[in-house]
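So this first bit is one chain, no partners, the form predicted alone, shown in structure tokens.
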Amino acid sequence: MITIDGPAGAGKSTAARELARRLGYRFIDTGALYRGIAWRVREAKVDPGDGGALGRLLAGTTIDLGDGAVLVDGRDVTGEIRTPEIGELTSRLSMLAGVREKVTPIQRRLAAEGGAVLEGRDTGSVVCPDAEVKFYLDASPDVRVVRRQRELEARGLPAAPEQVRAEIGRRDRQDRERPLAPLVVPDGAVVIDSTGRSVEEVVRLMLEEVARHGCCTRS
């Protein structure tokens, strides 16, 4: 088991996705969880702050992945959860122990049977503490901002980089300073710092430690 955490626009998905190939483990985005919880609320329009009907619509939904999809009750709903809209409300929603105490038992089972690179913002420090190795991935504010704004560019979601920079300092101090489960370098981690370097460059860093804790591959 291998997670990876760090902010945003750090490059954690694409190093877990080719690492993950690398190793012929299965990827798992944590994150993308929290987003589809955050699609199924604003489908249903139900208010974040109010906890009761929140709450009976998290035990009325199913949310999986499954073959690189987001499934939530059945539906595929990857390509919809890209949005910033849909990021600010992740945001607020992953604050909240009901939506917690929904996603993170998912997050587990999906991890349980080993051979997973997890990616996202707790998932060394709060999902899999036992993980056998653990990555924190982070890069400079200017590097952050240029990664997120060509993500948003790829997805045909352009953004100026002052709107761009606003968001990713929302959200970082949403991660950090949020009572439950907050963005921190997990006991045991090894700190990667991506700026200047190439995703080759990283997933070869993270492969070397892979390596020194004796992991196999599955492929």
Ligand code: DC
Contents of the next structure:
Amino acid sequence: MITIDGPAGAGKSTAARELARRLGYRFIDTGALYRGIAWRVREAKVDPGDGGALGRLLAGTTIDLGDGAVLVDGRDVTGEIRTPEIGELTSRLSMLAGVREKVTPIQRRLAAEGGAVLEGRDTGSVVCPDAEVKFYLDASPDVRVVRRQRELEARGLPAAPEQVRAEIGRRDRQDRERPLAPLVVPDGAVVIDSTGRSVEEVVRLMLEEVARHGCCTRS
Ligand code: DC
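Could you please show the structure of the form predicted together with ligand DC, as a counterpart to the form predicted alone just displayed?
Up next: the whole complex, starting with the chain shown before.
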């Protein structure tokens, strides 16, 4: 098991996807599950502050990852969960114990077979604290804003730099300051700063670390 944690825009999913591909491992995007929950909450028009309604909705919702897709009650919502609006709602919902208690066991089940690269905010600290290799990927705020802007543009959702900077700042505060499973550098994690490094360089550093731990490829 390999975990990669870090803030929004640090390049985690690109690196995790490529690392998994090179090792022949499965890529598990843990944030996508939280985004799936947010999609369901929005669709059902449930107020995140209404604990009873939220609990009932969660109890009746199934969420899974299948072949790169996010499935909510069997419906493929992969294309609908990447908007800034869902990102903000996800960050708010992921502070709630009921939401984390729903999602964390699913992530552990997905990772249980091993041969997996998990990417998220608490994968090395809470979901899989026993992972063989843990990374914490960071980047300077400026670089994170530019990457996030490009990502939004590629999805046809262009946004001004000040708007993206504010969005990232808000999510950083929420992810780092929440009492439950806050974003931290997990014990034993190797910190990699992706500022000024290409995806290839980041993945090469990760592969070197994986090799040091004697992990094998599956391909
Ligand atoms: O990585 P992402 O942008 O898709 O994550 C969306 C939100 O989900 C993020 O603001 C925090 C939350 N999240 C979390 O709390 N724990 C994880 N393991 C992954 C994501």
